[in-house]
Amino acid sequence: MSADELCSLLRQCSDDGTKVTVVGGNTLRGMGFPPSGDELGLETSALKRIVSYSPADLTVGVQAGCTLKSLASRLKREGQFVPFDAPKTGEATVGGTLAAGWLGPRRHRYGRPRDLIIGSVIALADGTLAHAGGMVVKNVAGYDMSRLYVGSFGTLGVLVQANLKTLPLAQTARAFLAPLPEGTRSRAMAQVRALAVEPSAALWIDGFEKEIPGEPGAEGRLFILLESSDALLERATRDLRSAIGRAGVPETRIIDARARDMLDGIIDAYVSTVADRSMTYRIACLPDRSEVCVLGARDLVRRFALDADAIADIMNGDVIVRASRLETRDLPLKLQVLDDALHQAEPRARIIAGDHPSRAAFNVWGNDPPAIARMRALKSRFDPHSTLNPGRFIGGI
């Protein structure tokens, strides 16, 4: 499908009263209400195409179908990228990830997504094609139309192409993996914090045996990703094992082949199912309160008789927390009585995966953010007809 094509789906579509639900990859299909089946589904993999491509200005032009695999692979042959970390590479797609928002544990050191948007090409619900920004990195002034659509769960526009600035790849990337003894967490976690090299990305992890490699301690396990030159890197090992040390940490394993690809892995444990009887959900938390909060709620799905596994960003404060049970009996029940004891608990916490069918029913947003009122607003003027994506995001929007 083309972009006129695309334009000229949802013009009839908007006329005739139609609505749309907008797919990429579906990587994501568990964030957000389910759509209700009524809907005419558009996928934007046939939009797949690398516009244009400067590695002399940093700058990408993609098509919203490209895969991020693919995106990654072309920038990687000029030493550059784009930090999307966003799960399931191969599959996942630049629109539906900018769509969706989705938040990397990389972006503390190389930025989001969304601050690296420099222009869109966006098919509106009334089938109009409007374009904002361009190809050049350069101060805007006003208002970043490009921006809005980030983040806006397909309901305001189609993204058909996203303009990117690029950055370059470090030189080398190395993983290290640490199990945690009993009483080293906290420690370990501030150690790593304090570090003058700051790593790319910083996990602790507390399950996805299955999901993810390395033996876990009595208080977990440690991932975390040095990016860097070739001399750098060395001082910055020997940093972070002398820290880690210091928080009695006895054992570190040291991983310098597809460091990277242990990342990505790692951010595919994020959206992972246990079948349809999981519910995972992301918490935003200031990085000092991040061991808190992932022990709050790790704790409360396990008074649920409900197995938990947990992730926490130590960098950015992210704390992911998978609820599941392998029994089904009363498992609706647990996981609604244990979606409304979270939100107590943590009000801004969204679900960002689960197949389990009872989903609907389930606070997936969090509570409704003070601009609630200027979304809805920014809905109506959009799309009117309410035609793209209905019902799916914040509020109902």
Contents of the next structure:
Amino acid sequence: MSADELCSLLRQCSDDGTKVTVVGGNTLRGMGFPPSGDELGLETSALKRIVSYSPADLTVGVQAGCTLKSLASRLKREGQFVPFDAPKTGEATVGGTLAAGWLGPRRHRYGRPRDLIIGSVIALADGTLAHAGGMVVKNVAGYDMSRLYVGSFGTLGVLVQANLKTLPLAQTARAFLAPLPEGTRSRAMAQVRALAVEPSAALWIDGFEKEIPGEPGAEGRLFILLESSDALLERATRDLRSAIGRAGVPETRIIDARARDMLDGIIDAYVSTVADRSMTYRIACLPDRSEVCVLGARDLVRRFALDADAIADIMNGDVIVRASRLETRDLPLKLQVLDDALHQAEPRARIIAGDHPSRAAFNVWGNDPPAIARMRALKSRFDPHSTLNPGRFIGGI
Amino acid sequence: MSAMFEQRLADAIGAENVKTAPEDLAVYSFDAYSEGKLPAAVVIPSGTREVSAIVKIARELGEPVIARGAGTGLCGGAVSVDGGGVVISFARMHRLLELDAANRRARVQPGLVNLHLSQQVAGAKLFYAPDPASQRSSTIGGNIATNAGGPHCLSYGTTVNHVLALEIVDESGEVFTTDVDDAGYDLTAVLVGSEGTLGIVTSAWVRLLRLPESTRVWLAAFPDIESASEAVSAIIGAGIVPTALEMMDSVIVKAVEEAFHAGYPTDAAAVLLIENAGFEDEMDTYEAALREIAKRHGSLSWRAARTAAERDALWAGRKGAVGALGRVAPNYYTQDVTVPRSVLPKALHAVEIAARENDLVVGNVFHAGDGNLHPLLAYDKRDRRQVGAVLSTGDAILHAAIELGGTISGEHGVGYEKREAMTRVYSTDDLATMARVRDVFDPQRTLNPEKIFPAGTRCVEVSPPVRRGEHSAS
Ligand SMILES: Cc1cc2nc3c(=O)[nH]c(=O)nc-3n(C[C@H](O)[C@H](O)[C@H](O)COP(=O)(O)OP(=O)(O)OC[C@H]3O[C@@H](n4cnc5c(N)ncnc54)[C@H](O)[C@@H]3O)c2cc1C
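Given the form predicted on its own, corresponding form predicted together with its partner chain:
The complete assembly is shown below, putting the previous chain first.
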């Protein structure tokens, strides 16, 4: 389907009241309220071209249906990348990842996807094809519409094309895995946060033993990715080892081969489910609160006799918590009560995985933000008949 | 201005903070770009509640509201175009409210001067990265409203990448907050850069970065502007993104040398000022790679500043460059366009031709690494021929930038100056889409009217009212 065909289809749907749900790679189908089933499913998979790539400008224009993996492999040939850090890159699309507002563990260093978008083409519900921004890295000509579309969950329009800044890949990447013995976690996390050469990603992993490699200690394990120039790598390695050594962590395994792939594998675990018997939350919190947040959320999950797996993003503060149980009869009920309890403690907890039917009754986006009324007004100004992804976003949007 | 209006403002924020005498208003009638008309009043509130009260009064009486920081804007953004309106000055809201060093962020009032923020957090070994050349006077509020850039935005990103949360007074005087980590639409992203047309920033959480362990600054001189700009394209093309990569041509270099004695080579046609902030361990390799590229593009000389004093001297020249141009002519006009970095040589060539055809002196000092050009057109405003020449040269540069795949403003904004030029890069549909956002946040066009949108952009559809009753954070 071309962009023009997409526009006329949307116009028609808007006119005759057909609801539309936009589908990218379907990798984040666990996010948002589930579609009601009556919608017309609109796939972006035909729009998958890299429209323009200028390595010397560090910019790329790519259609929404292009998978993260095919974009990444094209960019890699030029020693570049876009730090989406989203799961299942073979299926996930650029449009879906942007619309979902996915946030990965390297963003403290490379920026959020919304920081990297410099232009866009979007099909609005009334069939308007609107362009914003362009192919330059600095642009203040009018409102920054492209950034507004990132994270809008396909409710303002259907993203057709995104223009993005690309970044040069660092010369080397090195991963570290360390089991955390009793009483070392807090200090290790603080030490990592204080490192002069900041890691590209630093995660405290508690559980996820099937999904993520590495022997856990009594307090889980640490995963760290360093990306740097060759000249800096030795010093960064030395500093890191002595810092976590000071925290009482005796051994660290260094992994040089496919270090970045290892991070991709961990990011896949963020949305991995336990059959259809799990629910995974992401909680945005400040870096210095992430440990406390994990501990609190984990206790809650266990209080309902469910298994807890968790990841704390040491640099950015995100917390991922998965509640699951294979052999229990009243799982939906337990998850429902947990959902309420968790939001009492962490109003911002949102569901990112766990694709089962009872999800519709949960607080999937977390409590309404202060500006919810303005968000609703924005939605009705862009999509007055609520044609696009109706009811799937926060606050009934 | 009616006496009743003045009285109500005075009751709300104190008579001493309300200015209505023409001689008091005059200084608020222009910014660094233009002279506008006198506003009806200038008010100087002390906090969010007062801002809210002012907006309510202005709205009741049908007066537009124009937020104003330091007035260093370069597109007529903070001035009253048609005369009248209430200008809100943030001169009394200039405090750092909270420093959260552990999470590297700070909450600030909009009137805080950019440089003062970095100075006040230096003790915690932190700094605020966006550094417009006007940072000694421009305010965080103004920077947020224009999504200001600066030399160091090449690697750190512009203001929008450093704003975490906002407190906003809307067109009706209500207060609301946004946060990049809130669920729902990223309202912060669209409020930043909206030039005071969607809401008034009354406080912001901004991101701070750690002061670098080691910083080096280099100066490379080139025999002509083409080779310097090709070197820039080659550096970026090689995947090297320094912290800053600035270019100055001979007009600027000579003016700067006379003013500051920064040690710039006056025989060069162009110099590149390059900074890398990072770690000592990698500086030598880094320098070698840059130097090699410069050499390949015919550099005449290469200088490294290692001490803080040497670095500051080199930067003083760059940051004072615009002021130094005052030695060349009594007035200057700064154009601001961005092009893809690989076409920098072509863009600079177009600038040169445009200036030559109009018989003007042009100086170039700009954020080369970002492809963000700032041709400074020197003139004397008492000479009508020169004024006309500036206008047509500025226009020719806009035209060239658009032809080369660029845009009409990289960092100074649209304001009043470039509102009509918006139609040259956006279709009616594109602009109408932006206007939908305006319809939601400012349906009556109370906030900074006559800015950004070309005259006459109105949406045919009736806009839905914004729902009230959201809880605010003030
Ligand atoms: C010598 C010189 C060098 C410069 N260098 C740079 C540079 O390197 N990079 C760059 O980006 N710019 C630069 N500028 C332009 C200017 O300094 C920036 O646009 C700056 O961000 C304006 O800040 P200000 O406080 O002076 O705002 P003002 O000029 O007072 O206002 C600018 C705009 O912001 C709005 N505004 C101000 N405060 C608020 C608020 N609290 N809420 C909502 N809206 C508000 C105003 O309505 C107006 O539209 C330079 C200007 C000069 C004179």
